[in-house]
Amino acid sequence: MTTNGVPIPPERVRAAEAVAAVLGPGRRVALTTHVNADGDGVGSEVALWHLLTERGLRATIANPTPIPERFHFLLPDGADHSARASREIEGADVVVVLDISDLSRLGDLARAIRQSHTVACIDHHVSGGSLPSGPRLVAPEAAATAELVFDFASALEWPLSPEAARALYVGILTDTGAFRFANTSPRVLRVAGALLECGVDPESIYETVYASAPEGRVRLMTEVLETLVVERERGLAWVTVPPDALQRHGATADDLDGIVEYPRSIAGVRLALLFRQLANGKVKVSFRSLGDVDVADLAYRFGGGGHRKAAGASLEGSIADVQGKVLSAAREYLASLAGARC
C-alpha cells in the first residue's frame, strides 16, 4: 500500500486497522507515553490527538510526568490533562500507549493501565513489552513512533492536518538526532518529506526545539561535562550528573537531553553513559553507542531496554554502586566484542 508517496508494509497496515477497530466514534480515549516524555512521545500523542478529535472521539493526553516546556508549543488548548492522569486513564474506554510498551516506564499510571479494559500500543522499541493484551502497531525497525503514527493515518486514509504533521515531524526530528543518527533511514526521510508537503516549517521547529535553551540548561551541561571520564583503550566514556545540579540551575530532566551525545562524540569512543540519581532513590543510566555496540542488549541486563544505539535503565543503589556494576558490565561487553573481531 502506498499513500502520500510512501509505501506502507502490509503488516503495518493490518496492525493499524486492528488499532483503529477499538477506536469507535464517541469513545473516550486516553493517550499516554513514558515518564519524562521526549519529542517522539509527545509528538506522537499530539498528532494522534488531532487525528482522533477530528473524527469525533473524545481524546485526552494523560502522561505520568509533566510534558517538557520546550514541547508545549505542540499542545492544543485543553488537550493535556496529565495533572489528573490517573483519573483520565481510569475513565477512558481505550488507552493508547505510545513510544513504550513496558508498564515499568509508565510510572504511577502503571496500576491504572493494568486495570484498563482496552489498551492499544504504538511503539518502535525492541522490548516485547509488559502491557495488558490489546491491538499493537509495533515495528522496532521504524526510526520513531511518529513514523508509525504517520503509517497509521496513511493506512486508514486519514488526512494529516498541519498541526498533526508538525507534531510528527518533531517526533522524527528528535528521535533521529536531527537526522544524524543511524536510524535515519531512506524511508523516514521520505516520511519527513511528506510532512513538509503538509506545510511543516523545519526552521521554526528547529529553533523552538534546539535553539531556545534557557541559561540553566547550558550551565547544567557545563557542570555535567566536567565529570567526564574516558577510557580510550576500551572505547568507553561516561559523565555523571552532580547531586542537586538540576535544582541549582533551575533545570529539569529534559535539560539533560543530548548531553550523553558529547562523550559519544569523542574519537574512539564506542559506548557512552550518563548516570543520574533519581528522586525515588534509583539511579538512571543512559546508554549511547556507535558501530556494532548494542546498548539495548546491555541495558536489558539491568532491567532496561531501548534501541541498539540508544537505551536506558534504572537501578537500585547509590551512584557509586550502580557505576561499579554498569561500568564492569560495559568493560566486559566491549572486551567480548573486541575478542570476537580478532
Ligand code: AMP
Contents of the next structure:
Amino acid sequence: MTTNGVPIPPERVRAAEAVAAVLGPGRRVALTTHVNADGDGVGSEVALWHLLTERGLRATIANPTPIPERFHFLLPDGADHSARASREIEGADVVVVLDISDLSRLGDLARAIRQSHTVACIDHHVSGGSLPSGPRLVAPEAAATAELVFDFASALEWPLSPEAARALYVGILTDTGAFRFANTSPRVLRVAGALLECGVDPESIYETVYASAPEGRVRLMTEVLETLVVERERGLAWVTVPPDALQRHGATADDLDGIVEYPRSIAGVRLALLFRQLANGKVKVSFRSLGDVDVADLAYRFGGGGHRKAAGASLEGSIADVQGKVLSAAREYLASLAGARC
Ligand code: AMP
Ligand code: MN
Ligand code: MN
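Condition change, the form predicted alone to the form predicted in complex with the ligand:
Let's see the whole complex now, leading with the same chain.
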C-alpha cells in the first residue's frame, strides 16, 4: 500500500496492524527506549505519544535514563514520566519498546518489562531480541525506528500532526547523521520529504539539535580529541574520554554524540573507536566504520551489538584492560579483511 506518497511493504503493514491490535482506546501505554536515549529513541516515542493520545489512549514516556536536554523541545507537557519509570511500566496495560529489542539496554527497567504482560516493540536493530514475546514491527533495513513509526501511522491511516512529524524527522535526521551515513536510503529520504510536507521546518530543527550546544560540549570535545591515536597503516583510530571530563564540563553522555565521527573522518581510517568509563564501572566502546568493515560483528564479540557501521558494547574492566582487548581484536579483524582482499 502507498500513503503519504511512500509505499509500505506488506509485511510492515501486517506488523503495524498486529501492534495496533494491542493499542485499543482507553488503554494505559508506557513508551520506552534504550538507556541514554538518542534522537531516534525520543523522536519515535514522542511521535507515538501523539498518535496514541489523539486516539484516546493514556500514554506516558518512561525511559531508564533522563531524556537529554537537546531533545526537550519535542516533549509535550506532562508526557515524560521517566523519573518514575518503573512504576509507570508496572501500571501500564501495554509497554511499547522503541529503538531497541534487547532487555540488556533497558537498564533498571529490564525487570519491570520482563514481568509486563504485553510488550510491543518497534525497532531497526540487528538483534536476537530478548524482550518478552508480543507484537513486533522490526526491520533492520530501516534507517531509523522513526521510519518504522512513520510506516505504522501510514499503514493504519492515522494522520500525523505537525508535532508528531517533527519528532519523526528528528529521529531520522539524527540516526542518519543528518543524511550522511550509509543508512541514508532513497526510501528514508522520501519519508523525510513526506514529513516536510506535514509542515516540518528543517532549519529550525537543525538549529535546535545541532547549533544550540552548551559551551561545555565544545570544551569536552577539545579534550577528547586531544587523546586521538591513529594507526594509519591499519586504518584504525580512537579517542578516549578522560576520567571526570563529563563532570568538569557539566556535560552528559549526549554531549559526546558525534565525537567519534572525527577519528572516522581521517583519510584512510576504516574503523574508529571511542572509549568511555561509565558510572557503573563498565567501559563503553563506540564502534564506527567505513566500507566493508562490519562493526556490529566486532561489538557482538564483546557482548554488544548495533548496526554494520555503528555499534557499541559495554565491557567490564579498566579503560586500559578494555582498550587492550578491543584494540587487539580490531587490529586482527582489520588484518583479516586486508588478507581477504589480497
Ligand atoms: P553509540 O556508540 O552508543 O552511539 O551506539 C551506536 C549503535 O550501537 C547504537 O545505535 C546501538 O544500536 C548500538 N549499541 C550501542 N551500545 C550498545 C550495547 N551496549 N549493546 C548493544 N548495542 C549497542
Ligand atoms: Mn538509538
Ligand atoms: Mn535508531
